[in-house]
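Just one chain follows, in the form predicted on its own, and it is written as structure tokens.
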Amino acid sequence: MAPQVKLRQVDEYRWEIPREGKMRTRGLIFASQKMISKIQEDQSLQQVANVATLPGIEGASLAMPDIHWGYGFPIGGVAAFNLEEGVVSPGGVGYDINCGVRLLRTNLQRPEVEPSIEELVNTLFRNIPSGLGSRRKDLKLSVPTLHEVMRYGAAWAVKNGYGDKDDLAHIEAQGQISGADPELVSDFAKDRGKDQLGTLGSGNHFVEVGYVLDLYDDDLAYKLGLFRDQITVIVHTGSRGLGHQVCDDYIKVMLKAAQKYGIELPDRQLCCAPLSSPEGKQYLAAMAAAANFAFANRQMITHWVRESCQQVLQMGPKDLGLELVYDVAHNIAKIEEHRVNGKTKKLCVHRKGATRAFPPGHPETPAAYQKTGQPVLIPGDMGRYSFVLVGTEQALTETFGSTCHGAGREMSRHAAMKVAKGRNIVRELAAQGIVVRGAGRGTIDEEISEAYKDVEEVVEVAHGAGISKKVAKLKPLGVIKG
């Protein structure tokens, strides 16, 4: 086990890893006193320090309160690199490229849906393929069509009847990362993805029907179209086998590139290439293609959520009012403009298990949210709650407009399975009034609430530190798990 990194408490919500050795900058971790001892149990703080050694890093190597050990970068890691000397690293994006979450609101209140929740969850489970390797038998894409999906993202889905144009105005980057090049995605990656569009996949992915339990800011909630006891739906998934394979393919490319360009790596998993190099540009273009696949995936799942609700609740779209509040990416590297030391610079911001959190008035904040700030969606676990926040000016100046993305795992899947052994998790959740369906018992057992940090504590740090602002707390009624 590596020696513990030095850590200095800055204030109630901030901890610093001082710059030393080959670090080019300091590490900055957002966490409470209670969280930090748990965070120190794995190697994630060492990973924050390792990221700080990479060429061209601007500002601090950052970690959000849901930080835990990941591949190369910690999950919950954020780092920005200038375009001249800086690098791009697949480990700073993750295997599930553009894993992300979207929130839908409705016109309905909890008493209108609660009696039908079991039927609704069963219908969603039937209509949305879930689980490891899940595929759609009714939607196999030809290679030219798959290329269109990778170029146009959610816009492809809308054009083909899955939702409407208004949805696109409520998605990060309008659901389409520019510069995507499907030709730079391997045939194997395409083969893995061609019949996975519109599927949930496995792991912590889910569709959750819930309701607004509490509001922290009535005015902001009203502007986001949220009210107490309102029925909501969360969709959480990513780019499936296609994105995973893109990451795998480019890790091999980046290991060679790091050697070729003489980049010293404290950890091979941080393999990277200069942003200005052919390898760096190719990865960004392939990553954008996978990210667009993920945007299209969530858009199509939304279509089947709407259909399922109409079918079970016997209501038309207008009465149902299943409108998209927002859709945010959690695993992505994006070229953005930020102010550093008083100068505006173009940077490549890696957010791995982190959410963009732009403030009111920012040019990339959607028109509907220019006065509120960009909605930030923080899902918890299937037994507790999720949160809606908004981006802030503080986030823009301190974290390149970033905040946390979820509860963050506290227990490995294997450990969670051991804790769940001999228990009936579905029955336990049913006793709490939560209906759960999963591809298999193991899928549900490894996602028990105890496997995660309490998302309320994570959100409290983000809110207390000022890098996002609490708006609403959501409680699950029914969940389908990947």
Contents of the next structure:
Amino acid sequence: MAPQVKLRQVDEYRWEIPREGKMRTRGLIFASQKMISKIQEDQSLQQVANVATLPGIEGASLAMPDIHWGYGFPIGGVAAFNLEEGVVSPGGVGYDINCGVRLLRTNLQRPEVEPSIEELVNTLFRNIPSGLGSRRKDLKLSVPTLHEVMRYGAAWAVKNGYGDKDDLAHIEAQGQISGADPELVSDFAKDRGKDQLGTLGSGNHFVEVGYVLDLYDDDLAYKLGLFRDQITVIVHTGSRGLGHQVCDDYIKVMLKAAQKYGIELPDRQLCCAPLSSPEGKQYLAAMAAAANFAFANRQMITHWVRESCQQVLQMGPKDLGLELVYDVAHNIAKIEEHRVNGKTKKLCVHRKGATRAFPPGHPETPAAYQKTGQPVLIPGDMGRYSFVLVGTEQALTETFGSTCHGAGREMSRHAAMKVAKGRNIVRELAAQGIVVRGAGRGTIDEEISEAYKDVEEVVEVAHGAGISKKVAKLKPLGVIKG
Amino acid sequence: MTTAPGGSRKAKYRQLPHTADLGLRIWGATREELFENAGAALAAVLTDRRRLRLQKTEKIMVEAPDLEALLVAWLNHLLYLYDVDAFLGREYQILALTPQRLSAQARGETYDPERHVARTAVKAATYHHLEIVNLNGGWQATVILDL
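Moving on from the form predicted on its own, please list the structure of the form predicted together with its partner chain.
Next comes the full complex, and the chain you just saw is listed first.
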């Protein structure tokens, strides 16, 4: 049913959509032979081509190996625009602004936690509101406080007792995107955000206790503080209703702006405004505010993860050693400096379902990882495994320092429910040694492993193409799902 | 027109599979009915609508540049009400509708995880492949939800 988009194989891991028609640049997709036929089944390649028509695009319209059909921009899409003629598009970031992942390491080995995993999962489930429309009854923010959260992000959380100062050095952009302006966030968005800070939400969001199953590079793993059998925790969530509302509000603004500035749109969801226009600047400032809300959200959840572990394992913070390895955003637009045709240029890089992957020595790579490259966290589905990688020079030159973000769905939720029908997924996972608690059975069924691509295949492409480097593989022991 | 499975009654809506997200196809004899059925279709994604009681009435007013955008705005406003007040409507009534503006009331109740079924969370209704067409004298809409 999908219209055929011309595709040319470049090498083992690269596929090109040649520039044609209204495209201003080519499309470049990172995928294996096996994945590309699956990708061709839906309309994601057309979406890569559509993004290539937008004004001011620099380099190629890129897609990471976990590409799948989104709305407007494909999921797994990366597109960079120059500040002079280029555009910014809320649809190129997505509704869940700064949806992202953070990884915590511990001083503990698997046998120390395994006997208490069920209790730990139950405690996490109690302490972190999850599920459809989850909200905190104990924490309703006033508007001035909400403004502070949106201005200072994770730093607000730390200042208010949720976590340590040291955490901030281990978060993308130190957990605070500059230029955030809460005044440009609507009252509707603030209404939605006021009791959702510190909640997981639903869908594919989760907190996962796992362990290091395998190391691919002992030296890099050592420098990231990872070792075999070590207990780890992953937090995956975003900016909740506040972010969704900011996106929706600014899509409305951009539908008008695109008309005003004469930008031709192959799909309304691609609506955008010039980066130099008031509308473009306002969106970036509102997006930054929502992104900071998300950083604060993950920081607070981290605090409750620490408390839950202390409570269940009866250990102090020093013995637990629950330290932040890193926190990355995978739905965001960032103003960054990149080399284009030998010249350094400021660009607005959209990453929608893509992770930043900066190399060793890059000024934005945090001090702790100057020698290793920025950690990249790739969560898989709840039954299989997740990966830790690091950014590379190759990523910086080829993908504006970007790589994949996850497994990517392979099955619609309907199909997943059908596959799960009559099965007890929770029991099946328990038999594999994975304890799962979810707010609704529906979410767990929709999120079964079979519904996702094997994240290992995605990571192999990113590693093989050189846009990131494998460090460790993590296996889940206990998961709370929204 | 598609009919409801097993019956001759006209279907109000149908869910369309989409790899990462979910599509809704909605029908109505009039545009008003189309919008009412769209509200019901969205509620049915979030929960089992039949278990909702008619305890509360929400008045709603939404504006948009055109009829298609109005449909998205309407659905996103219902999501807003759900996020803020945990309100879920069982019945929707469009009181007035122009291509740029609607007023409506939704009757339903506050979502209670003890009594209600949590189905699929929806982030937003999107403009991707958004369409409202006149079909055999009735109306058909297609809208994709971001989950």
